[in-house]
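Have a look below at one chain only, the form predicted alone, in structure tokens format.
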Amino acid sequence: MFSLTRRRLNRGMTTNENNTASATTDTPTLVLGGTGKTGRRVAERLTALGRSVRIGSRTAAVPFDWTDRATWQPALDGIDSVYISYQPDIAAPGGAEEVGAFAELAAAAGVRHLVLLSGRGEPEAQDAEARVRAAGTFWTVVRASFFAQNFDEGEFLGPVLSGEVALPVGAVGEPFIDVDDIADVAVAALTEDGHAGQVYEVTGPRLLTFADAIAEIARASGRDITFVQVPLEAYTAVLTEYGVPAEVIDLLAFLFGEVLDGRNAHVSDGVQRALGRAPRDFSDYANEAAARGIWKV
């Protein structure tokens, strides 16, 4: 069955089989990461259009454990499509192969359509992406720059609260992302025609660097919050100061101090190809943040 299945799938992938890649089926969406960022809005935009969502977590009623492969096949069981969000990065060590494990063992299960999320820049991201081309079933690379909601969904709340942002970044411009694009786009490759074998590198409107963004966020909530410039080395040995994991601190610093470097300093269309819209301005998603409250103090 297994062989094919492969066969099915890869054979030339005409204009018509991409077109038809990701049609409505009544089996289940599985979304990996279903409670995080991107995934938990993913699940949420597939269940308002009536379709079947199964949550990838450690937590969930079948559990998706990244670190116990044992939990992968029963959460693939009767599964037509998968959102891959990998835990706790794509560019992680041991990422791809993870992951590439993964995308064979779906492919093995019968899943026809797999949609990951991966990073731009980052060669480990990369590796990723190719090694979910090799597994055999139909696929779309969402390649996304920084998420803007790291400043208040993520690690970076707590000093954007503090009222200073310390990080060892200069003046790099970065296309600040909405998760929320993010999901319409990986909703739309699960949902809809034509996106099957695309690679949508995703990004915000305009260049911005981080003291631009903590400006906008300042300027937004009505508070004052500063940035500030700090050598890498000092950063990472604050965060070890207050006991954050090492394995976060060596992403933390491949972040900071690899893929920051001016490489990703443009934008890309890739929300615009798959939405046809323009993606949401850093400055929309700071205003809707701060009218929910979120850093007030």
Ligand SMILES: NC(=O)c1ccc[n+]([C@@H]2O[C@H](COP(=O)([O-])OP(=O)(O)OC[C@H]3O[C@@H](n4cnc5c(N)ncnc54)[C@H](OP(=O)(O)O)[C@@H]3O)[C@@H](O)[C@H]2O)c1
Contents of the next structure:
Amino acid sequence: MFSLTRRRLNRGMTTNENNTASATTDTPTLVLGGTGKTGRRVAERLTALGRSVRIGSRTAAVPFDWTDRATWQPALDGIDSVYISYQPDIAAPGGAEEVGAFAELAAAAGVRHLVLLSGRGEPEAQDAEARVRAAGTFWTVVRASFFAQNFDEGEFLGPVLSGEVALPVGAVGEPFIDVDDIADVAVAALTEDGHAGQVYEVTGPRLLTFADAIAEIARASGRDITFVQVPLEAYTAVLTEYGVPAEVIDLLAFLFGEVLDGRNAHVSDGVQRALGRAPRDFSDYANEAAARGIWKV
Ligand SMILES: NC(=O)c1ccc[n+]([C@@H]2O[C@H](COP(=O)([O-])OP(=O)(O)OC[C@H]3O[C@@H](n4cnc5c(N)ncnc54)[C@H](OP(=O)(O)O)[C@@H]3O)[C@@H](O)[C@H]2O)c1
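Which structure goes with the form predicted together with the ligand, now that we have seen the form predicted alone?
Time for the whole complex; same chain goes first.
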């Protein structure tokens, strides 16, 4: 704690009785994955607030690559706080160790606050959280459910456009979270007092099955889109046939074969606790995405 206290003094920080902290200077925030689904939104919000932002990605002005540790220190130079979204997936083998090593380096570099994007019901993700919490900085965990935007900005856009979404998942309920809510929570944690030391488990306001979600998208877009449950083995075989890398297939098999087994079939109050408002509903997400024309063919 000595080094943390010294950093606090050096950076002119304020603390409140909840042992939370905010910076009084505008040293930049490093937004990892800053052009991705959540990171782009975090960066946009910080910029709109007049905060200085450094994007952390392989194509950024100061390149950052999770697979090349030599890039980590330059990206951290002069940084006040970091939004951490890990690639390829926080539950990927070795992900927790990488995130932990990065958090330790950030602490040694004088970073004040780490905000980690994590996943629900994944032991590997909770291991990464523990390593961030132990690094010696202020920290906030944003532990998210399955993203709604996977259907228009992620892996499931192609199947939705094709008119048939075939996945190895049954009638399990998932409270899809809108990534705009994730970004709002992360930015609150990065810019306001009161969020250090918090684990915000963020979900949407209601459970939907994947079939429900596809039905909502079909309704909103006015298209005929069907959902089909397929066996896990058939699903991974097709992915292999299409040349999807083995590690990606392993991750999807873990997600659909293990994580979507009902363990996460409940809503959580993280958005309400962090922001004092309800999370956005999947219908609103679907209506807004459809209005943009993203699901038109
Ligand atoms: N999808 C879900 O439903 C869900 C749910 C809970 C948690 N999560 C977690 O969310 C995280 C992903 O967040 P996201 O969806 O916002 O990200 P994303 O959209 O997948 O992010 C892509 C971003 O990552 C950068 N990137 C890709 N490979 C990189 C590498 N090797 N090193 C550094 N940057 C790299 C990309 O930029 P460049 O191409 O320029 O490098 C881009 O900025 C994962 O850790 C996942 O486990 C996801």
